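This document starts with one chain, in the form predicted alone, laid out as structure tokens.
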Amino acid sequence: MEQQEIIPHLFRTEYSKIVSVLGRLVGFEHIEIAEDIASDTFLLATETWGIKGLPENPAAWLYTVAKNKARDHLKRNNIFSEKVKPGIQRSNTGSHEIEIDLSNKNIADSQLQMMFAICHPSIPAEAQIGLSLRILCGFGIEEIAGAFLSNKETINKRLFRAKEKLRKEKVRIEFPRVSEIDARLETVLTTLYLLFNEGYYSSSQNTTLRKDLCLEAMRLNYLLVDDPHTNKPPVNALLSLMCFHASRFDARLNQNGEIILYDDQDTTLWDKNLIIQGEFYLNKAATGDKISKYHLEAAIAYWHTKKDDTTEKWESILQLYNTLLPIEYSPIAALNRTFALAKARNKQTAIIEAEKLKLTSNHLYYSLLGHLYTDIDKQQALIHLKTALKLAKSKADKETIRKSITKIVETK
């Protein structure tokens, strides 16, 4: 990897680690200092490596510089005496030493604790995702704005308000008490679920960013699985769901970033290793006496990795949706159930169920009706697809719908 590539790569992998460790040390009261020190470290790396070349171990170089910058800054400011000093044990010599531990274990612990702090119920879900992308994933403000189809000013204000709220609520960067983990874990899993979906179903045209969002959600989920306090059935179920979905990532988009419908996907592009991982974590999730929405969605995703278009497959998916919807209703899940119904039974039955949903502001609703009517009433199919085209927002969705319209027109 060349120098112009390695710094952006290291920023994505190491920035969040440095911020989490320093943030744990100084708290949300001074989280911007942790972010500034991490940013300054990478700025110095850009300047120094451009002149002297890459060090033998670039990550270790970054850690050393970050530690030194943090020590210097803390010693010069009241943060040391007010925030850091009370938590430092006196050595035998009676002196105080600022210990900045960037070992793998402390990095993992710090990121987990930061995750619980960011996913605090006092701030809204979109702010939790935004802070996760910034602090835990190392995404820049422009990248976050791209993910939310927003602008830098809006994102900066959103993150500022979220940090202020966490300060006001005196949220500490630490593990919850054992008795509180399950309740807090639910919010963490919701944030990771939304973060993954933001990448998987995002209307952003940046396909690299889409995949990065999914991979970052998976990375954070792996941290939860690897810690004995959080390695619980719903955590494994969510990771299983992510693996199954990610296994089909490369088959879902063509070279122009347009969505390829499930029936048209090239199954040779499915990632077999991720499917195997998904099955492994789904089996690990099969303990205890509670079934979460993640268990059901992972099971649905599992059946979608089966290539054969059998009645058993679609009947199983249909029954899983029948169990999921009363637990956690969503318009997308309802639409997906209708698609499964068409596959398991017939399109006429599915049309009756679909039209009951009346999701008249959703382009996916009309896209589905267009698909269901295609072999039954082409004129009605065209009416629905043209409505879907008007409602669709992204270029990729519009192009997919246009192709469906063209296909019907050419076969009329």
Given for the second form:
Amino acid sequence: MEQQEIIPHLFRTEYSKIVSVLGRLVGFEHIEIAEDIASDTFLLATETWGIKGLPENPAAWLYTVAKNKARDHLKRNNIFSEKVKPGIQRSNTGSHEIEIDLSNKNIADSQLQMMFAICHPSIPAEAQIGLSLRILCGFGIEEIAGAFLSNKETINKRLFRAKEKLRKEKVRIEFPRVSEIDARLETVLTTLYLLFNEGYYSSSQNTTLRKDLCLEAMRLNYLLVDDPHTNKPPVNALLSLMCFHASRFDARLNQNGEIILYDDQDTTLWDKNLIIQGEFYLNKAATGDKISKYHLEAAIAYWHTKKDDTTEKWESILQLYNTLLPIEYSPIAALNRTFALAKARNKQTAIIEAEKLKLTSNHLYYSLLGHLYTDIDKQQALIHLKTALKLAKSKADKETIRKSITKIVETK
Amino acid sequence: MKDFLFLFRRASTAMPTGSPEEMQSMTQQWMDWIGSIAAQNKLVDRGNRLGEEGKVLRPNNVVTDGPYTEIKESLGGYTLVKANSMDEAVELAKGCPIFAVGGSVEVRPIDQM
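Show the form predicted together with its partner chain, please, the one above being the form predicted alone.
Next comes the full complex, and the chain you just saw is listed first.
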């Protein structure tokens, strides 16, 4: 990797590790100190490495600098004696020096605990995702603003308010009690799911950023799978879902960041390794007696890794949607169920069901109707697609609909 | 939106006796019907089936076996939906696979206490 690339890359991966370890030491009361120390460390790295070249082990270099900076800062400001030392004495290590443990084990533990603290039910999902991106994934404010299609001030305010709230609620950076783990894990999984979707379905044209969001969600999910406390069936199911979706990453977007529809995707671009991993985690998820929405969505995604249109495939997908919708309704799931119905049965049946959905402000609803009426009633198909075109907002969506219209007009 | 309770009744003699394929197809029809209501975001609770056995208690500690000794149709299950009107609720009930085996659906609005 070139130096221009290695620094942002290291920043992402190491920033979150340093902030998590230091953050756990000082708590949310002083989380800004942890963030400042990490940022200062990278600033110094950029300057020093620019002159002297990369050190042999850049991560170790960063840890040493971060440790020293943290020690100085904590001592100078009496934070150590007031806040950290009592904690250390409680844990009875007997040490009076500031121990900053940047071992792999402690980093992983700190990140997990930070994940639980950030994904706290007391702050809104949007704020949880924002804080996760900043603290757990090391994203810059500008990048977060880009991902949310928002601006820096809004994001800064949102993160500030979220941190205030966590302080007020006295949320501690620690593992939840065993009896609470399942309930707290649910919020964590929702955040990871939304984080992944933010990348996968975002209307941002920045494909690199979008892919990074997905990869970060997966990295955090791997952390959960790697720890015996959190290695639970829904965690594996969500990871499986992410693997299946991510396997199509390179096939589903063209160079301009526009969506390539499933039917038109080049299957040679599907990532076979990720599909195998998805199957592995789906098998691991198949224990216990509870079926989560992640299980169902992962199973649906599994069937989508098989390109051939078999009755078995579409009947399975239909029944999975029939089971998913009563657990959790979403317009997208309702539309996808109707699409599966057309494939498993026939378009006439699906049209009757589609017209009951009445999702009249959703362009995808009209796109689906347009698709179902193609080959049955061209006029109706065109009317629906034109309505879809009016409702669609993103350039990519409009382009996709225009292509469908042209296709119908040309087959006249 | 108001909640409506669907009560499924069918002749107690009309218990499924079909082949595994027929049973499978029956399950599929129920799944499709529930899925269709859920896809319209009008399912509140898919409900449950009721076991065949039952007791009825009457005044003076009179307990009788089975709720269906004198009625031909027995209550087989329930589902909770939401709809804007009784007409709409009835419309939702129309696709229920129970009609294929001669059963009925009773639609009752739920008045919140």
